[in-house]
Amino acid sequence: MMIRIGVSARHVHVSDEDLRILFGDGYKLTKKVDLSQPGQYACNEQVVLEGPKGVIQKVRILGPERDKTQVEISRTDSFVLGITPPVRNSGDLEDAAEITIIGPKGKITKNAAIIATRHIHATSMDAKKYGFKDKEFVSIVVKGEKGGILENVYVRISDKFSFEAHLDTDDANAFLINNEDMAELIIK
């Protein structure tokens, strides 16, 4: 069973309220390019992330707006910023690290930084076809010069999704993975 890989670079999901603070009253996100997941897109808007030890410039916002602001970074990014975010599923901000997000009109500081869990987006038809369940953990095998097994890949099922495994840049770099590379899916 093969699955396409999407490499997820550092990014920010922003709430309407925080978008107003960062970019000004009445501001609306503008689409730069569609992403692989239906309805999701990279925005033209970028922000600065600031931590106790450093900053990361030009961090892209992904749209559309969310209920809660969330910053997804890699472990390597966390060293630059001087924070220790937990590994969490998207939307789970329990114990999220404090981070400052700076926009052109203002800044916010909140507990919003996480390292996203490796995960698979799948439809109910994909789940039936491959025999896995929502919120299950699976593994994927990457071939190639620095191939290996990635464990603890969380399965997320929704008929709004497109079948794809998402890894952060640290995982992708460690295994020499590029966007749209293929991996073998292993159901535990």
Contents of the next structure:
There are 2 protein chains.
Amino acid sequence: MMIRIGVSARHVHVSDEDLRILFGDGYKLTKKVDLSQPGQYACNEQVVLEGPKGVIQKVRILGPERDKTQVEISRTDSFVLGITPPVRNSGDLEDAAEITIIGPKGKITKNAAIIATRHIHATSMDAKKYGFKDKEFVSIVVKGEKGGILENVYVRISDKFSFEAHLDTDDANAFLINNEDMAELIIK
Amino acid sequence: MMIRIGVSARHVHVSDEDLRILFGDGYKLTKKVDLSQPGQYACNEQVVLEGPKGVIQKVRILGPERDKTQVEISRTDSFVLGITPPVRNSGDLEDAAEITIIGPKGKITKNAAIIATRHIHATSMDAKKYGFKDKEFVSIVVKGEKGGILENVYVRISDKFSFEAHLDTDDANAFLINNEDMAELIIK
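Form predicted together with another copy of the chain, following the form predicted on its own:
Zooming out: every chain and molecule, the one shown earlier first.
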């Protein structure tokens, strides 16, 4: 079966509390553009990421606000910053790397940085149709001059989702994948 | 069979003529450290790469001098610079992207930028032992949280080589590979 690829650039999810620190009391996120997953959007707001070795400017916040602030970066980014984030599913900040997030009104330092696990979003209809289960791992086959197989792609099922595989920019750039490319999904 | 991985960071090979332009008449490259391939070395000399969209500082020259100047970058680098280099074997500059190389004494602009094809260096003994041929394509299997299979790995055979697979930093970072890691090589 074929699946659309969404390439996730580095980004930040913020809690209400941290948003106030970064942008000031009473600040609300403003939508720049809707993302492919229903209800998710890229914001106009950007922050700076700082680690012991370097900084990365203009990192976009994705809305809406979440319970916990989470910074999703690539391994390439982690070398620039000088931190060692673990590979984690979104929402799992166990052993997340310490990072400083700088906004126009303030900054926070917390253990919030992860490299996102490769994953697919699917509805229960997609799962039934294609024969995979929530929380199992599947693989993605990519054609082309730098093709191959991306393994350990985590399946997340929710009827709020749109069927799509999310890869980070390291995976995309290694395999010459562009956002919205189609690739083959294989179940073990 | 297992093979050692060498991670190739962005680098530049220079011709005698271009070395003179970049570093001045009569300049000779100076060795910083030997590389794993016999006779190849990283130099103390560094240059700046410039494209229409940005620059990358401190890019190392690898010695010795070559017939043609060649700039090997990752796709991630290509987005920073704003150029679209093709995937090419070392030495093949057909349709190479235009790039400006800036040294302490001068600069050159030429069609010299490529993304290096994934490749392995092997001797004829290695080829015989493991059963692969010059110029064929093999695959590399990587274990781990972001594991998978890197395909289209080009075999280069010379008795001057040391047995090793060369991947760029996009491939390495996508698969959490460190320099000198071992991985499994598979023949189709």
